[in-house]
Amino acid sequence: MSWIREGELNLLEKISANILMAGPMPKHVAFIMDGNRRFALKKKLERHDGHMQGFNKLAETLRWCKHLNIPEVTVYAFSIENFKRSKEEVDGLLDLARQKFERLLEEQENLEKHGVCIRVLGDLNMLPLDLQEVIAKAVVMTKNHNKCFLNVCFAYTSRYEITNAVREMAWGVEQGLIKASDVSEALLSECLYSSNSPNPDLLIRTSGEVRLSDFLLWQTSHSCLVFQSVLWPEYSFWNLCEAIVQYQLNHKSIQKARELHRDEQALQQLEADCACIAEHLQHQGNGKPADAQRRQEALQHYTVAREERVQDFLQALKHKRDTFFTNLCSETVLT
């Protein structure tokens, strides 16, 4: 089945569509799609035939999210540990992954309609070498697509993505791309598998649970979270409404929140930085005081300085995630 649903809301949805988005809307939504083992229990079904079901409401909540004017979505699609359950259900879920990403390649055309970008974030290596390729050819073949995207954490906890940014800015410090002094909290940030993204506004997770079982712990620490006790596979449109109007009442708490944070952000930064230039200009003067001037004057050097750093840090860490794609790619036409 297809992962981009064609097709029109009916009158009614249509309507509440347009009474909802005259209020503010998210611009990017995460859910944690649990409760498809239940589905199946309840319904009698296999547990294969569950996550079937999971997936095929997936592809209409991206539909809805289409029509709400909703350009990206990040979905909790297969945890890392996941990897303890049993091994039919691991190789099941597997081997559907492995179907989907497949027939996803089928519909290049339909996703250039649509502009869809597929990100896939958590770490590949942990899978099978041959879905680690298909992965990497919907990846690099809708990167350049910019209406709306789809972030897939596959293999994905997020203590370990968070485990991978420390990793990944101790590379930039032993490249000498970075100094020690310039890790930070917004360069953490700017480490993480989503840093292409916007942090979510709004974090949904069905079946009743009401806990965030290791997904996107940082990014959503001023997201507005919604627990829902519907099934994931029973999921319906006004199941979504419902959790857009919990964004919308708490809309204005959240935007004082994370305006709070990013002024809070900056002023760390700063003292950050007029201490790094403090203990420098100490050096340089044999201990005396630098006067004001002096201190503007090398504090405005040295945040250009960092800037530059951090800048080619970023891309060189852009650049080795890339080629790890494009290395998967090349991979796949020369076997």
Contents of the next structure:
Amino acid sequence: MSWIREGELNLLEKISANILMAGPMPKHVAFIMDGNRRFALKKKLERHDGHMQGFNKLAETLRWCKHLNIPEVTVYAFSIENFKRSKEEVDGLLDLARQKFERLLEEQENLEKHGVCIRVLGDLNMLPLDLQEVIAKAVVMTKNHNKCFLNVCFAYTSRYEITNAVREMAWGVEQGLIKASDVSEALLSECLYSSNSPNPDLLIRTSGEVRLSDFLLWQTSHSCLVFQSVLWPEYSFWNLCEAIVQYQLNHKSIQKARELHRDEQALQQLEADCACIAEHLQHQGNGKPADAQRRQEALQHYTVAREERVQDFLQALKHKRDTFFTNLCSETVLT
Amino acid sequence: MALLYGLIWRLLLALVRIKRATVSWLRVRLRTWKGRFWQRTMAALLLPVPVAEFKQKKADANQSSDGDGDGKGAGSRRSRWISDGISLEKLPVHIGLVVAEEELSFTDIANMVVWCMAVGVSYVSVYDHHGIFQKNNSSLQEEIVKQQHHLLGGDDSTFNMELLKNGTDKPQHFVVSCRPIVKVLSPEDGKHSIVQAARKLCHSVEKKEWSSKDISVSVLDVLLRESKNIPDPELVVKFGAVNSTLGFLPWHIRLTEFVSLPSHKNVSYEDLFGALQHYSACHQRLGQ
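What's the form predicted together with its partner chain like, now that we've got the form predicted on its own?
The next block holds the full complex; its first chain is the one shown before.
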């Protein structure tokens, strides 16, 4: 079955959507699509069928999000922890992924028409090479689309993602692109796999579990968390509306908390820059304390230089990541 | 048309807020009414609540209506709390109390801390996203000690807890000492700590002591535990209507169970025990 579902909402759904859209709407929703296996057990199906139903539900949910003007969706498709499952189940899941990404490649026209950009986030080198290649083709094929965005977390955990971001910054230091003192919260965010996306406004987990299971821990620190007991393959438009209402109820207080955090972040950056300036002036100085104007000028220069360094580093990182995908694509061409 | 939708939307949100306030009010009343009839009626009226609020379990035979001063002695309260802890299939080693409300009540949080420890929890973290608890660390400490005496009576070395201030911790050898530990946290202990650890690693790389390839999840994990030295919280009890972690220890909460309570003001022992029962009943598959 296809990734893209056509079809309008029915009248009642349309009216409800219009009512909801009168209030603040999340621009980015993340889903932990939990409950496929319990659904299969409940309906006396094979586990594999449960996962298939789960995929179908994903396609339907994307359609609802499109009608609700939610341009970005991130889903937790496969965790690094899931490799611990039986070989049969893991192979089944990887096979399903292979099928679905290959199907995606066939829908190139449709994806272009709807402007869908697919990104896959995770430690992709943990996956079999042929799956990596298919994923790379899908990502490269859709990378310039910009109407809506689907981020699929595959072979992903948040701790690996954060660690990878730290490793990338360390690589930047090794390459002489940035200094260790340039490391900041903002820079770390830019080094995550999800750097092209804003933080999720709303995180929904189905099946009644009330934990994050190592998903987007950094990005969802100030997101609205909604835990719903429905199993993922049984998710309905109304469940989604319910979650959006929760988001709307929390919107003001979470915005306030986000702004507070942003202000603190800015202050911390300023303090870090001032500390670097103080150290620098101390080394340069002749024992006399620098006057305020000189300090101010030095601070401005330092900040500009730091931001330039960071931009160059981020460009180099983007190039590294793009090359990873294009190399995988060209490998398929050669074989 | 847009105006009409806007009006309906405001009405919808108002209705949901009223329902939430009613549920909160009834939860408190249920505690006092206790009759099965009332419980069934209220359960029928309480339509599915989207937020994870723990389900009120049936009244335990041992549970009395109040945990903090209904005439019973401190000794019998303590033994009841200890037996409650033992009766649970599993107890979290570390509980996080995240207060997502604007006005803070030090007494109520102190009560929660004392109950957690009385029930057998080894580590309790207290957090608010303005960092107010941390700024008033000593007041909170005093309140906890005061409530400890009030609820548990006397000075009992079994519950002689350690109150750790951020940044000045010495390594704890908790194998030797079984004293419960209370930590007061703020947003600085969250993302900012991760950034500091990252900076430290990058400095080592700058000085050519380390290579970027040496940086792994376990290396970062050890570094993040160095100053905090506490296990990951298995359970977070969040107080307030805001459905967010508000920056609480992002790295450490990967497998944490979240239970929401409407408010920390006038919170009861039964509220805490309900959260512990929820935790005890949950089953983590850890990816499998």
